[in-house]
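The form predicted on its own is given below as one chain in structure tokens.
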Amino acid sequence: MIPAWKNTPSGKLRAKGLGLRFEGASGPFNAITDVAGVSVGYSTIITGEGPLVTGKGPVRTGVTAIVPRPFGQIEQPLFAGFFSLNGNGELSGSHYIEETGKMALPVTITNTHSCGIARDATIRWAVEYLAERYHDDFALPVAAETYDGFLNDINGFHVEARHVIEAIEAARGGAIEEGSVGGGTGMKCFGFKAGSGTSSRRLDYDGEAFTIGVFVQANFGTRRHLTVLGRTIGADPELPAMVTKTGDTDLSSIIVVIATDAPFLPHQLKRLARRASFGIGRTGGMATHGSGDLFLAFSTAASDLGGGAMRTVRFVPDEDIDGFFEAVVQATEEAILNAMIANEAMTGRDGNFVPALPHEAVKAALGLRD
């Protein structure tokens, strides 16, 4: 069996498998799915080659679904928090989260021009799957996006409701794939191929073990700023000799989804979401003007947040939250690098090419040995 910390289920090398050593202790899958009850599913759409013909392709896109509770409990609200580091992007449901501190239903991530259908198809799925619950009620699910138009026929609207539902129904726990899958299919980071990435951290508090899990759809950054384990290697002479330069660095974004089983209140989850900024900064991200850097955090700890009676919840005191902040920063940094390292070069519309991050050059730049 391939160790989950080292390789993805398909055998792609992850950051730790390449020899990178990060701070903190990961969960068994080093993924957002280390948080019990959380699952991830993908629908990946890759068709066609050559010149762009709008509506026909080439297509390099997809949908990611993060399901925060087991399907039998999916309608139960969770405490949640939202933070926008730079708002040139979309994350539906954020106003409701800001108002009530709660969310429910699967979270979907796709390309910029398919965010609406991801939201609407999630509601359709909920109405059909939970017919009694939503017979006479509203749903405001989270759907988020990043731009994949450099590689994808983004104005062809190839993501359909069936792809969204496929991603939701494909959601599973355990080890998950990374790289050019799901909503991350057509994405890039620092001029290299990127997309979907994940990581986790485990920590103890007050005699209990808790998990922070992070999932990113990474699509940001300028080549010269790429930083790995504290060293800025984007301009390192080992890298330019091995890759082809790509354009389109201005339209960049990152979606970060943070899950935890630790008991937190909504304002604390907003604080956790805000700390993803530092994990992005560790890799060289700067939240440029054209970037949509939108972060969501939720806790699975509370299970009865509906009306009708007085509720009692427990929570980690704000004074003791620093260890969880650090876990978010660590896992966000590693998830971004996993999205790049567990990846391959891709050619898309009009022959636009994004190279893979060269593993051996990264190791050489960091002084790593086999």
Second form
Number of protein chains: 4
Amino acid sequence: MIPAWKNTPSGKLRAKGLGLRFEGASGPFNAITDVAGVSVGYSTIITGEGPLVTGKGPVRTGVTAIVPRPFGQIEQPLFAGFFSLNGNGELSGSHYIEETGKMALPVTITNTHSCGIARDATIRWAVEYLAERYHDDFALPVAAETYDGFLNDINGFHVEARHVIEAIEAARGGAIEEGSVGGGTGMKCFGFKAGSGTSSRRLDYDGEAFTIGVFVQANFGTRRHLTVLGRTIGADPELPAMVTKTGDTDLSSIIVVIATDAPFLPHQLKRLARRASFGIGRTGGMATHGSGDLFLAFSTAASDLGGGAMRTVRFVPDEDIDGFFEAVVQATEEAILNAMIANEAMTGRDGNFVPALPHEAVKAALGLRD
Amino acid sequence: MIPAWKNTPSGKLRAKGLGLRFEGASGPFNAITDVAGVSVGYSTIITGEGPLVTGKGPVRTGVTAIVPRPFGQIEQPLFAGFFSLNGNGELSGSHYIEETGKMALPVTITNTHSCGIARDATIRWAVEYLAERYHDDFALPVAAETYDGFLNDINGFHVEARHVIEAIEAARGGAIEEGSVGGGTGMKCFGFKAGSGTSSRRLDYDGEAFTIGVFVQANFGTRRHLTVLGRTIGADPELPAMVTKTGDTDLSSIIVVIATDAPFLPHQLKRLARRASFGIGRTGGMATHGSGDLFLAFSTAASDLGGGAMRTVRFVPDEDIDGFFEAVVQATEEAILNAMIANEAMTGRDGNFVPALPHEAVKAALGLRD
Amino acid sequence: MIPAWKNTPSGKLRAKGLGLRFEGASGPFNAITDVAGVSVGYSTIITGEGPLVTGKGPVRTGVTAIVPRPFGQIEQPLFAGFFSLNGNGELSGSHYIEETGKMALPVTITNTHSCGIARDATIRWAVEYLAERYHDDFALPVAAETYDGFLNDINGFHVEARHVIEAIEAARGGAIEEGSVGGGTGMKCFGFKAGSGTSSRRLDYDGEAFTIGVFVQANFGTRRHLTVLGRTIGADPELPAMVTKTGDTDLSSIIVVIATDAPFLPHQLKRLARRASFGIGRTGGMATHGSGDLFLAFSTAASDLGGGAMRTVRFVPDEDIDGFFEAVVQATEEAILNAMIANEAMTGRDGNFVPALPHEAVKAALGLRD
Amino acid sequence: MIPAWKNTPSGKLRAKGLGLRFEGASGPFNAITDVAGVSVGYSTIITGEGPLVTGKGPVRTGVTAIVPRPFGQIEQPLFAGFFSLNGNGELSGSHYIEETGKMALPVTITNTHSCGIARDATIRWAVEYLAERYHDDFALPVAAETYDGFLNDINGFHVEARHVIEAIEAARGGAIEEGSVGGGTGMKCFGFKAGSGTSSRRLDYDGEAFTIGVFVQANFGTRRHLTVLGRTIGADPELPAMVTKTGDTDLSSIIVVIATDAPFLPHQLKRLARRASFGIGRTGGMATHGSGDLFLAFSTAASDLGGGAMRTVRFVPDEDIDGFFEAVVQATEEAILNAMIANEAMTGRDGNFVPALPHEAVKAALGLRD
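Alternative state: the form predicted in complex with another copy of the chain, after the form predicted on its own:
To see the whole picture, the full complex is given below, headed by that same chain.
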């Protein structure tokens, strides 16, 4: 069996599989699903090729669902925190998170123009799935987006409610696919094909073992800034170029979802979310104007957070949070690189083309042997 | 002709028509449309009665569109600011506003579970309407919501893209309807029927005349707190009660949209937005936990805000902003009262009933003569 | 013995003593000191009269210390939250509170130009008081301010470290003085003498009794807006006017400190703090441009919040917070009125004069009998 | 004459002087003073050695003043923006900046326990300096801090008002000293001596040349994370260690002040400030819990921002801001490295010792030749 740290389920090489060495210890799947109870599902929509006909395609998009609790407990709120490093994007549900420190239901990520349907369809799914358990209640779920209009007929609105529900219902734990799948289907980073990526870190605190899991939908970065483990390799003229048949609006963004089973309070999860900034910085990102760099962190540790009686929760004190900060930085960096390395070139609308990050070039730049 | 300050276009009495006296001078329509170029459109969806059958009805909902610029200039961004007094609600596009101080396209308001489709459908409308002018661009429009599940089959998702587009295309200047129309159709305040309301104030600065226009979708407040012009009248046991056949989750909220033709910078529009809090407080609101009290302010004054060259804008200095603050407070209070006074009782799902605020009781409490 | 709800320790009539009736039940002292362990101390500096000679006087200023824990536990952090309704003022320590949800040490309030020395002197006091318990540590205490330059030689910097330490060491529980004492010495509201005021509310939750205590240093408001229990009385031409011999810069502000023994998490304390806005609104305030309206809330419930081991805390869930919100609104309104009613006229620098709010006028406006 | 990019005025080698190559073009002084009208002054306080006697010493501290306008225009407000990456620190005046987008008067930086006196003394200086021009006005100046208690008798409060005024009056344009001077006197980064550092970048926009100048008081970082131009060199066991005779509380922080003559609006200056995060990240920082990472950006471009009449300002549109973002990232990274490279070892209280970053080790790690 191919180890999960080395390859994705479909066999694509991941960053560590390519030989890159990162600090920190990952969980068994090196994925957000290393956090117990968290699962991920995709709906990938790829049809057509050739010239863009709005409403017809070509289509290169999809939906990702990150399900933060086992389905049987899906309506139980979790503590959460949010940070906008650069707000040129959308992530619904954030006012509620900022106000109450809580969220519930699956988190979805899709393309910019389908973020609304992802939000509403998640409620639609909850109404049906929860049935009697969801009575006269209301929901403000998290749905986020990055822009895939360079490859995808984004103004064709090809994501339908059924795709959203399909992604939610496809959610599984264990090893998860990366690259051009789900919401990440049509994304690119530093002029290379990117999209969905994940990583995790394990750490101990006060005699208990905890996991930080990170999932990114990565779609940002200027070629010349691309940095891998400290080496800025993007300026190499030998690297393959994008082929831009129609205008590239260069609307870069990254959604980062951080999950942990360590107990944190809402204000602390906001702190964790903010540290994703450093993981992005390590790869050469600097949150350009066009970027929607929106980060969400949630903890699965606390339950019974609702009204009716005094509640009690545990938490790691702020004074001991640095190890968790570092885990977020490390796992964010690695998740972004996974999204690029476990990927392949893609041609989309109008023949627009995004090359894959050449594995050999990375190895050469870092002096890695086969 | 019935004057616009006294009655709505359909003839419903407004607060001033009932005899209430407010400070400050209103514009000719006493409406957000007194701000030149701003228009409002509704799509109202009312069907069925009797027991709730999810997906069938009864339906008591709709969509409101506030179009901030003339259609021919609709893609031109405006300076905007946002404030969340209590974040138990949704208002999309806010990360972009917070980051760049700008917004574009129509603002829509609907019910909580249809906020996503209102957002996406606004983009869909823009793609079609703008056609060539909207090429390879992307949009992060504002769509907001309050909860109408007490009267409406909210989990039936009866708002469709066509309703959103209908509301946008129905937008007109001049006198606008209030009460149970558009997104406000199924709303209530302090246990009385509420929904859409508007008001405006005129003021001079540095030799120029300016307008502050406020539009609210009002759906908040606990009966005993209801206050009209300083008199707390909600505790009167003679007032008609709601009839609650099925559980009332008491999810109160208010969306406030503030428009002005006075030139303000983004940070100042955020300041204006924050002052809506005092208008709400004057009516007895206190932003309870379940409330999504989200406020948006925009200025139509500046144009040509996009990239490509150095830009120049005028603005009222902060030191002279107090008159505008006061206008926001006054117009917000009056808009809320208009939403209640220019209204009628409504029976919705399962026979749930919301009475109208009795005009005579208000007059009696305030000592107003006929 | 004169009851504490009716008179201040020095015998000045408080709002309830004048006959005003407020909603909600107060604690025995109707003061922030009703929260167990919270104490208040003042240092009042009044010297000289006549023309202003910068550095000489006349002096009308002071320092207030709100000590959130018994002195023996003073270095123990508390959960806290902060909100800026209008940021034209200073409140140090807020970045730390926003980041970690915690604060420690006494909170001080003084005049605008002495806020820094109040901050540093609090650390100086802690270094000496805590001695061995304070070793190689550092502090970011809260020191806040409002402007008293209409009556006081504010540019004379008459507050010295010894006054700050005097206020801290004078802190006592029980009934506390109000009006022109401590940091409130030179303050005014709506053109009447104001300064220090306090009030409290008791409420039950889940079988336990809790207290919300509010302390204000009130220095805001435009005469014509003054509102007492719903009656806007400020426009009455019979009311005594200020005498302005030298320019009044009208720099209005209010610092609100909310203490509670109810267990809340940091994000919830921020919510409580925000509700002070409504208490201010009820008196006619609207946070004008020149105002520093800065609100702090802390809870004495949790202890052992520091690093070294997993921590556990209780909290009232957000869903049940509304009663506490209402208590904050009520107690803030009453504290402001106490600051004005339990007060006397004052003449300061250059003969500038601020009248007291005439008790008879208030009673007449509200129809109160003797 | 020694070029300013290579050496400090006292002859210490700067990062570029050591051979490090950075992207982007610096101004003539490679300093914040490359922004016309901005000047910097220091007051350095170094006395005593040996065991700590609180109040006696040893003293290793000081004050830095960054004067944003020529003295003759010092009361003219500037547009400004603020960002807290990690709030475990103090920077006064931030509520005013957040509210109004403005600041005025010199910015001071000192040690944690003297931040208050730096603030008040700046007002004291303004009162005296401005005399008639400062009449019945008030001030909320920016004073910031980082912690120097490892080397300095921080609880001795050795900074007095006269030191603050000395720093302000010492402010000069042109080449400025770096390292252990002014507020940076007792600071350290990554276990090496650090403190004051600066750098600048020039860039063109719309036919005009602009400057971004950055000044840091750097006092952060964990040794093993130290990264120079992409090489993580901190783990090298050959590097000299700190000598900790008494407990090191490891209270790391960094204040970043960004000045520019490019015209930006307040919300844009906040965006610029946020980008300092990436410069810190490049050196290996990750904003640990104990860190006060507080960033201020101001623009000297606009004047006449006060009340009385409609105002007009120019600004670089957000869509064209990326070059300025990149300049902030570059100059922040270089300023931090300057603070470490243009520095020397220091022994402080109790014999606590901080080594200098060995120049040869940096050169060896980067493969630089002499």
